[in-house]
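Next up is one chain by itself, shown in structure tokens, the form predicted on its own.
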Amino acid sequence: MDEQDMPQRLVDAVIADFPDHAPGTRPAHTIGLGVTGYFRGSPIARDYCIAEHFQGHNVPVTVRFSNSSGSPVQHDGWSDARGMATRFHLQDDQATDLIAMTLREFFSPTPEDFLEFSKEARPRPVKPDPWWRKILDMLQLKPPNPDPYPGQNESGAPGSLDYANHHRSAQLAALDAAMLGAPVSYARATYNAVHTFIITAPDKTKRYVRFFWQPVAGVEVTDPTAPPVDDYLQGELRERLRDWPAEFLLLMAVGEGGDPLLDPTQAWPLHRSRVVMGMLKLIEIPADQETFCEKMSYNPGRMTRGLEMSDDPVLAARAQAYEVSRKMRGGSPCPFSKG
């Protein structure tokens, strides 16, 4: 397989998972909402990393919350992953991005595996499994297929779970996805960057780390027994910000010897050292969402001094695929981008 073709193939594979995908929109995480605010590094953050946004002053941010689907149809109440893309606006027209999601792991350890997973995850006709099938799946320690929502005739969940049943690397993410639920608010979910990054301290010590956002308001999901609501997340966030900022802590787990540094399908032990790197305060939703949200092009490979990508092959492929996506949908190029 030609590695130069891989980014385009990844984007095409994601689009193929959503037959009603609208050209000119993001291949995945199509429906989203942009919010502005600021990030302030904690007093200890500067001891771990020399990156500008960890030096203790207010750094403007633009955050895009999103549903994971590439469909233009909004289903806020469905159990699914949510996204949180953060742009840190640095000095001299520079920037760095952090892309996170509510899943704690990725589905594939390599780009080639992700292509195979995407093929299996394409929607297929669904109907509720009989009770005996659910019991059999549980006895075999398999996550049962979720029942379709009212009016849902096709789903990629059965194919995703079947793929996971035959590929150990996808099992943690598949089980996580099956148990996510729907958040009551974009501001009440934990978002994980899943990949490993390398930070540089003032004494030039380098550390392998993983980042995640923890909501100050706490994590809460909707009642799974209640009928799902299609459209509430954006309205809820607008109402929330009228009264008070939405706040997140940026936490950083520090890797140790033996940790799977380059495999995003494997979680690190929960007892790894965790450092509070700063506080995010989200204040306002810009009226011009097209300019300040939909045309903005986030990229997980957009780094800055003191912060590097690891050699995770999926992270490298995602960085290239995001640029392909930007060009396909006419996203605004960044003046500081090398591309």
Given for the second form:
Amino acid sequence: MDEQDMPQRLVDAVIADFPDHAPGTRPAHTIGLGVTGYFRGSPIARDYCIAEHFQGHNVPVTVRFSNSSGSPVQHDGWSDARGMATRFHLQDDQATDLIAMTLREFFSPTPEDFLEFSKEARPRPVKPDPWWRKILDMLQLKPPNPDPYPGQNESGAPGSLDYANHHRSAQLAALDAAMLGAPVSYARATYNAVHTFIITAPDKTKRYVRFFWQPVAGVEVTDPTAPPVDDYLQGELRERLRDWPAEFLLLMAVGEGGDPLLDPTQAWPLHRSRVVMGMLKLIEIPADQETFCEKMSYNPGRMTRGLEMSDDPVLAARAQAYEVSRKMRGGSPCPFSKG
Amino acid sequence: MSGNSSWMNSLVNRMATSKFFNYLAGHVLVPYWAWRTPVYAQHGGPRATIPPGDNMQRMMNLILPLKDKTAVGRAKAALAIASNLDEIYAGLDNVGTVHFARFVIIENNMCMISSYDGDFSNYIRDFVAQLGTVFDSVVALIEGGDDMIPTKENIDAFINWVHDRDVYQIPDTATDLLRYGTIGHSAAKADGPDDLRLMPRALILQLHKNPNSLLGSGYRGYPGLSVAQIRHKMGLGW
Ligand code: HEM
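Got the form predicted on its own; any chance of the form predicted in complex with protoporphyrin IX containing FE too?
Full assembly next; the chain just shown is listed first.
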């Protein structure tokens, strides 16, 4: 019973974390921008994976960049995770999705844990710590809590931190989240697909891998001491694409025996073998954002021949939860099916 | 008195980055907390782990303080290397597990910096077998090195001596810093509660014990490959 309810409970848990969530919109990553372009597998990608998009020809893509919050209010300049969801449009109306974010790890190793985590991460009222507490912290060599942003009255961060203090699995993500900052551009951040996937090579060798997008323009965040700007990321990308495509390298880390293959809360060492799987060129921002952004529904379980989900329990739960979410908001599974 | 008086708040915010507070932190708070919550100095070099990729291109950063801290002492160290170049190159080729190695003199320290494949003890053991006399001439110039000579006859003690001088490597998984524990308290508290906001202090206290450190395990342009694989794939022969 519980098991069957899980996808709906996960979506409800996300919605509960954003009290101003607007029905009919995404419960998380609500504000975003759809972009089109193409992906081309690198000359060696096909040696690792038989999937169609790694065979070396241009594959059309639809990408949606987003701010991770489920609130309809835009705060581009706040330090927070960003999303990059990519749909590779394959032949015969087939498609595969790769959903990534700027955090390297996730907060929960299981869907059950995520329900607990999201309860604790509900927004709490925030105000600046009193000055004497800041001094006490400093005397303990503890960085004082940052003041809320101007106009910010609530935040999920204190709850996430409390949860992480009591659940070690959430600590890397909480630490990463505390240091993220805000990107100067959606095209200047590294996005991690976090979970492990299994790829099949032409000789049928299977490998456990993790994907991430690295921006060719380099990574840069805004000045954290300057007042945050609420609305600049979409305009910046429009401006950027007027001159030149935005490019990302798709990198793939290959897991080894002993690596946490099924645990999205644990990053793999940075010195794992890293393969360049291809180059993404983002060219145009379609005028029809309703079709190419709002109605689109990406799904981390949308796989294709040669590319499988690992048994990571969060990945499996997400695949179902995103479908529940799609139905709740009337999203279409594919921009061409208008389903 | 309002705890939130906004001018006081902004004064305190500014204080956090002030010269005064930096001085206080470095000269008073660090020694105080180092005394109140003493930490173990962590060993140098990479941690022992199982995945093969962790055992490739490992980083060694030996810092060996010269006995003679004048230009004459530094020149002697330079000569000890220069006059043994044939031995060093032949030794490195024969050991066969070294990607890069260099000798650097920094502030009266002879630094030996390399990336190597495999186990640290075997790496040093192989070197002593190949380069014992070169090591002897270098170690003779280093503080605390006399007891190690001849290194060929003190191999195990010498391996430990070298290991102690390889710099501490801050873990890639930063939260490991919280697991070091403090002296007198068990580090093995299975599940917290922790205080993530004390991570900076954990780092500061470890760097107080270990002033030299490698930040994370370092970048590799071709991670996961051994010297042997690269030479083979590039057609460079063996
Ligand atoms: C239990 C874990 C998670 C739950 C329950 C969850 C839930 C959701 C939901 C309900 C949506 C809206 C889907 C839609 O209506 O189309 C969403 C969107 C999104 N999620 Fe998650 N999420 C989880 C973990 C993750 C992880 C680990 C990542 C990063 C790899 C991620 C990245 C994203 C992104 C980028 C979007 C926006 C997709 C788009 O642009 O359409 N989420 N999430």
